[in-house]
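Heads up, the chain below is alone and in the form predicted on its own; it's given as C-alpha cells.
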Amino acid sequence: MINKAKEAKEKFEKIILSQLERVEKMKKKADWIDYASTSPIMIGLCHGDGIGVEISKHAETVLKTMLKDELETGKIKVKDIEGLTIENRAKVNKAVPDDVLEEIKKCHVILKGPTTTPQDGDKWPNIESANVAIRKELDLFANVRPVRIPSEGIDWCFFRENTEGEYILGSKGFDVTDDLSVDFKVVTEQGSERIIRMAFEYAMKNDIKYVTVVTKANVVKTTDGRFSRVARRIAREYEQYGIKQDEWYVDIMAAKLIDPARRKDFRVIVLPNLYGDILTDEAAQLQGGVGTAGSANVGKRWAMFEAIHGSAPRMVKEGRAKYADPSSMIRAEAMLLNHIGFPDYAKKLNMALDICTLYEKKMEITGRDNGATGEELTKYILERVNDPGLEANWKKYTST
C-alpha cells in the first residue's frame, strides 16, 4: 500500500510541474492575428474519419462556393490535410501524427471533420482525443458555440473554456490500486481569466447586458471556486458598460435551458470545459440536434472550426454515411467566415441554414434512406444562399 501511494505521489508531482510550466507560458503576452492584413489566409481542411469524410466533403463545396472570388484572386488558399483518420493515428499511436500537426500549423484556420476518440475496450489503442490534443497544442482556449432559434427567442452564445478542467489531463489519470482510480481537474487563474474576459468583451461589443457564469462552486470548491472568483473580479471591470454578471450552478442551469419561461433571458454563457461540453449539446438538441450545431475553437494565433458531434462509425459500417447531416459542419463554416473577416458571407449562410433546417424544411435528414442525403441538403442550402429574396424570406419566418 505504501509503495502504491509513493508511485501515485511521483506521478502527481510530474503532473503538477507540467501544469506550472503551462501557467508560465500563459503569462507571456501574445497578439491576436489580424486577418485584414494577412494574405493569403490559409484554410486547412481536415476531413477526419467516420462520417467526417462525408460531411466535410459537402462543407468544402459550400466553402469554395462562398469564397469563389477570394480563391481566384489568391486572397485565400485552401489546402487538404490528410492523415487525421483513426487508422493513421492508431498506426503511430498518437492523437495527432507529427506530420499532420506540422501541416495544421502552416494554416491560419482549420475546418475539421469529426474524429473517432477510442475508449478502453475498443479495437483501437486508447489514445487521446484528437480534438483535445489540437486544442492544447495550438492553445485554442475558447470554444465558442452559438445556438439560435429566433422564433422562440433563443439567442445564446456559449464560451466554454477549452484547455483546462477535467479534459486537459484526461489521459493522465491512473489506477492507484486495483480498487482506486484517480483523474484530475485543473483550473488556473490565467486560463479562467482569458475565457471569461472574452465572454464579457463579446457582450460589450454586441450590447448585451448580462453574462451568465456556470459552475458548481458550492461543491467543487477549489477549482470551480477559482473560476467563480475570477468571474466576479472581471465583472467589476465591465460594470461601467452596464454589464451585469449572474452565476448559476450547472445542474439547475441544465434545467433552466429547457424552461420556456426562463431560457429567453440568457444570452452570453461562460463556463468550464466539462460543463460547457454537456450544456452545449443540450442546447443544440433544442435547435434540432447536435447535427445542426457548429463550434469554434479560438486562440490568438490559430482557430479551428468543427461540428460538435462525433464520427458515428456505426453509420459508416451500416452504409448510411451519405445520409449524414452536414449542417453542423456548415454552421461551423459560417463561424469560420465571420472569424476571418467575411461577416456578410457568414450572415447569408446562417440565414440559408435557418430557412432550410428550421423553417422551410423542404427536405429532411433522418440519417437513413427515408430522408435526404447530405449532398441533396447541401445543394438546397446553396440554392437559398443564392436566392435574391433570402433576407426577406428569413425575416418572414423569424418574425412570426
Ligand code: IPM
Contents of the next structure:
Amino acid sequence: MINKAKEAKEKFEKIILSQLERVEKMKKKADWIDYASTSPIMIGLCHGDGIGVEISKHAETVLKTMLKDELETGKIKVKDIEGLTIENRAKVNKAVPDDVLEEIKKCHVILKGPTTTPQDGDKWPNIESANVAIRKELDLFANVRPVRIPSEGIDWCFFRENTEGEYILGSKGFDVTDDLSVDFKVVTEQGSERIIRMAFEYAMKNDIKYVTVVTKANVVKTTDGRFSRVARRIAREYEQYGIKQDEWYVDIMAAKLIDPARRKDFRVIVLPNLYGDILTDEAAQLQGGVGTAGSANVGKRWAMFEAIHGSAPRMVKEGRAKYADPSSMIRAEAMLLNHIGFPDYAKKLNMALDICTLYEKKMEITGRDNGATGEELTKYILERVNDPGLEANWKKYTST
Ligand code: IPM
Ligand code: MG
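One more: the block was the form predicted on its own; return the form predicted together with the ligand.
Below: every chain and molecule of the assembly, starting with the one above.
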C-alpha cells in the first residue's frame, strides 16, 4: 500500500510541476491577433467524422458563398485539413495526429466538424478528445456559446472556461490500486481571470448589466472557490459601469434555465469548463436541439469554430446522417465571420438562419426522414442569404 501511495505521489508531483509551468506561460501576456492587418487570413477546414462529414460539407458551401469576394481577391484562403477522423486518430493512437496539428497551426482560424470522442469499452482506443486536445494545444481558453429563443425573450451568452477544470487532466487520472481511481480538477487565477474578464467585457460592450457566475463553491471549495473569488474581484472593477454579478450554484442554475419566471433574466453566464459543457447542452436543447447551436473556441492567436455537439455515431449507424442539422456549424460560421472582421456577413447569415429555423420555417429538420435533409436546409438558407429583401424580411418577423 505504501508503494502504491508513493507511486501516486510521484505522478502527482509531475502533474503539479507541469501545471505550474503552464501558469508561468499564462502570466506572459501575449497580444490578440489583429485580423485587419492579416493577409491572407487562412481558414482551415477539418471535416471530422460521423455526421461531421455530412454537415461540414454543407457548412463549407455556406462559408464559400459568404466569402466569395474575399476568396477571389485572395484576402482569405480556405484550405482542407485531412486526417482529423477517428479512423486516422485511432491508427496513430493520438488525439490529434502531429501532421494534422502542424497544418492546423499554420491557419488562423479553424472550422471544425464534430469528431468522435471514445470512452473505455468503445471499439476505438481510448484516446483523448480531439476538441479537448486542440483547445489545450492552441490555448483556446474561451468557449463562447450563444443561445437565443426570441419568442420567449431568451438571449443567453455562455462563456465557458475551455482549458482547465476537470478537462485539463481528463486523460491523466489514474487507478492507484485495483479499487481506487483518482482524477484531477485544476483551476488557476490566470485561467479564471481571462474568461471572467472576457464575459464582463462582452457585457459592457453590449450594454448588459447582469453577469451570472456559476460554480459549486459551497462543496468544491478550493477550485470553484477560486473561480468564485476571482469573479467577485473582477466584478468590482465593472461596478462603475452599472454591471452587477450574481453567483448561482450549478444544480439550481440547471433548474432555473427551465424556469419561465426566471430564465429571461440571465444574459451573460460565465462558468468553469464542465459546468459549461453540461449547461450549454441543456440550453441548446431548449433552443431547439443541440443541432441548432454553434460554438466559438477563442484564444489570442488562434480560434476554432464548431457545433456544440458530437459526431452522433448513432445517427450514422441508423442511416440518418443526411438528416443531421447543419445549422449548428452554420451558426458557428457566423461567429467565425464576426471574429475575423466581417460582422456584416455574420449578421446576414444569422438573419437568414433565424428566418429559416425560427420564423418562416418552410421546412424543419427532425433528424429523421420525416424532416428535411441537411442539404435542403442549406439550400434554403443560401436562398435567404442571397435575397435582397433579407433584412426587411427579418425585421418583419422580429418587430412583431
Ligand atoms: C463540447 C463537447 C466536447 C466537450 C466533447 C466532444 C469532448 O461535448 O464541445 O461541448 O466535452 O467539451
Ligand atoms: Mg458538450
